[in-house]
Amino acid sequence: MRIALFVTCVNDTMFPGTGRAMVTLLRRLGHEVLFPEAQTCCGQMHLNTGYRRQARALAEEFPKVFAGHDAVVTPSASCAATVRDWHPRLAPGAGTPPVFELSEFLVDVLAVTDVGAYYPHRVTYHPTCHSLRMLRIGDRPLRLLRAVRGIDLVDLPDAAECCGFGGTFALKNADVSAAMCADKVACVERTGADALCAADNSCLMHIGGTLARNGARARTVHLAEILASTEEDPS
């Protein structure tokens, strides 16, 4: 299968390791991974701040950039939701291609849950708002994580509660955002996890900042990076 990687702005700029993990994982599963170099922002940031005309231009360009691939896969639930939910409304008739968040692509399209990963750490999973409420990916990430060898997967208390990021919400409502994140971090710390996993690096960036300021044990890691990991199993 010829898969186009839609890496997203945040990952390209701040978390390139997530994009590399996606390529490693999908190639390990036997697929060709391509990177259309003309790709740019999905327009979520523009929509969040009221720039609908600029978002429309990006929505019109998106299908041109990703034409000719069997599937478009992204490590961002929020960007996948923007393309699937908003692009058809912004640019009707433009022919928006099907875009999949990583876990739904693996489980629903490739029909795999065991991707051959090994990650010997205690992990808890945060279902981000877009993955939970817009994409409705349900337990797909958890099904993938449960199949990882060596992992100690623990439940996150109040997992469905928002972390407080919300894109520009965190800037416009900083005090509320920080309070929400403090609640989320308290839940993470209660698990005793070594790593907090999610399907959006934007949320992990927000939570990770508070974890670091608190001197917490847990670090943040994207789902793709865990699934791409094949540390040698000592057993």
Contents of the next structure:
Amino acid sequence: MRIALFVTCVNDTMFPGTGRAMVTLLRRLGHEVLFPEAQTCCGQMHLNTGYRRQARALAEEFPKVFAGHDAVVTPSASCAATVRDWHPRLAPGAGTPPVFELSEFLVDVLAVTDVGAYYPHRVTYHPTCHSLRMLRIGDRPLRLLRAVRGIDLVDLPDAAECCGFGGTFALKNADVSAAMCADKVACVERTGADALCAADNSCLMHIGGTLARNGARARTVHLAEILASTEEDPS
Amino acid sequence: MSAAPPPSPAMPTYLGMPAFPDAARRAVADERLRANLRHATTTIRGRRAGAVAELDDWDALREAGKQIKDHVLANLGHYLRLLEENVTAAGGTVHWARDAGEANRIVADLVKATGETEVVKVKSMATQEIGLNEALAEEGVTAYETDLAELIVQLGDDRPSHILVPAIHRNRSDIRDIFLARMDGAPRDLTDEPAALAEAARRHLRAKFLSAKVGISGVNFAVADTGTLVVLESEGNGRMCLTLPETLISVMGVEKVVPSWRDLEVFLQLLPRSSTAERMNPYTSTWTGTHPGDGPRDFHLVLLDNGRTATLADEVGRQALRCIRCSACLNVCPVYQRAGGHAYGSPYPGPIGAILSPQIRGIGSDVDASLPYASTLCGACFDACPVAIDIPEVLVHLRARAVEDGPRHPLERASMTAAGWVLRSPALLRAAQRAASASRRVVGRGGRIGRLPGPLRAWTATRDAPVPPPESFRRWWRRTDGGRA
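Show the form predicted in complex with its partner chain, please, because up to now only the form predicted on its own has appeared in this conversation.
Full complex below, order starting with the chain above.
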């Protein structure tokens, strides 16, 4: 399958390791991965901050960049949800292509849960709000993680609670955001995990920033990086 | 203790409240308030989830509730005229009020015409919204709240902080202190046992019920084809106010009308399970006009617009008018749980308040312009709503209106415009990424950024920021031919 990677502006700029893990993983599963270099951003930040005109311009551009591929796959549940839920409203008639979040693509389209990964660490999984309540990916990431060899997967208490990121919410309502993240971090620490995993690096950046500030033991790792890791080539 | 400023009779609709983030900051710092809220909301949401899970047709009920409300909103004029006709035929009098001022004037004149100076009240959101108690006080009429939690709020010179549990920010020792200080005849040896507190309130209120000649209520539902009004409550105090006084005045938002009793049946299932997690509501009072020798001799219905028809004109925002005031969205909201109800600057707190207040009041004030941003868009409210109001969708919609019509934020606007240009051009994005990567030598000591300038300081006050990587993904892709080189 010829898969177009929509890496997202945040991963492209700040978390390129997640993009490289996507390439490694999808190639290992026997697919051709392309990176349309005209891609930039889905417009979520502008949309959710109230800058509709800028968001519309990005939504209109999106189908032009990704036309002609068998599938568009992204390591961000939140950006996938913006494209799927909002692009048809922002740019009606533009022909928004189907975009899949990684775990949806693996489980629903490729019909695999065991991707041959190896990750010998204690991991806990945070289901991000948009993955859970916009994309409704349910337990797909957990099914993928359970099939990883060597992993010690532990439940996160109050997992479905928001971490308090919310894009510009973290700046506009910094006090409430920090209070929410303090509770999330306390739950992560209770698990004793070495790594906190999620399907979105923006939420992980928020939780990880608080973990680091507190000198906590857990680090953050994107789902794609665990699934790309193997015994021969550990991440 | 409470984070609310003292109520002012001159400020019945809470105008002049600080923007949400400022009010929320005080609440977040109040450990006791946060503990009270966490305990209460966690308990209610657990019970609600259980009550909803008992029904295997909950999704169908929810869809029916949504469709009935949408049908009524699309034909509102028809159903209101039908309601007026049938209430009038049954012996009631219908009044139409464009706004809070008109509604308060109508009610005050009706009370004064009876010659009474005291009224008893059933818990009502509409009369909170219009500031009726304050308006009556200016006319020399004292309104006694008879719902236990509203009584606690009223005696404490406080404001409600939850739609269903107005004193949710108080714990039982707060309540004991308020009763001892402010309630006539409270026993000196009052303990903070719930049964003792309830008994003290019961004795206090009984005297009011037996002497009051005028009762004032809100309305949960109004059945158009029979002219029947419906109030749901849990304590029985409402039943007293609706049946004992000689005159009953009910204030109702125009969106509360339903076509028939068959439609009412849907909401009598949706509302109790969503609000109090009960299978059946404890006290459901219905009345149709007046009946000689039975209940009030004189019944008045005040139909209140107060921004509702303006909300109805907004294709996305109008779904807020489906709300049946159950509070499920408050109880599941992580922001409400930390910020408390007072920060929302309105009798309608939480997610529903964040979309209702800026629509019915307009987006002009600081608090109303900040409310659409008082959410992480986590979506828990939409899932909990029994009439499927897509609250995140309306929040995003209102943010666009706040940027267009609200107070100006020049720095934010400039940043967003600049980011818009950069993100529309892969070449500009590449250049920005090169600059970010170059900055890592300056900012990235120790692998984390502990302090950022300007508005980004709000991030690094409690959170480290990630250091930009040596190269972006797109640069890596080009340099290595997608990892093949």
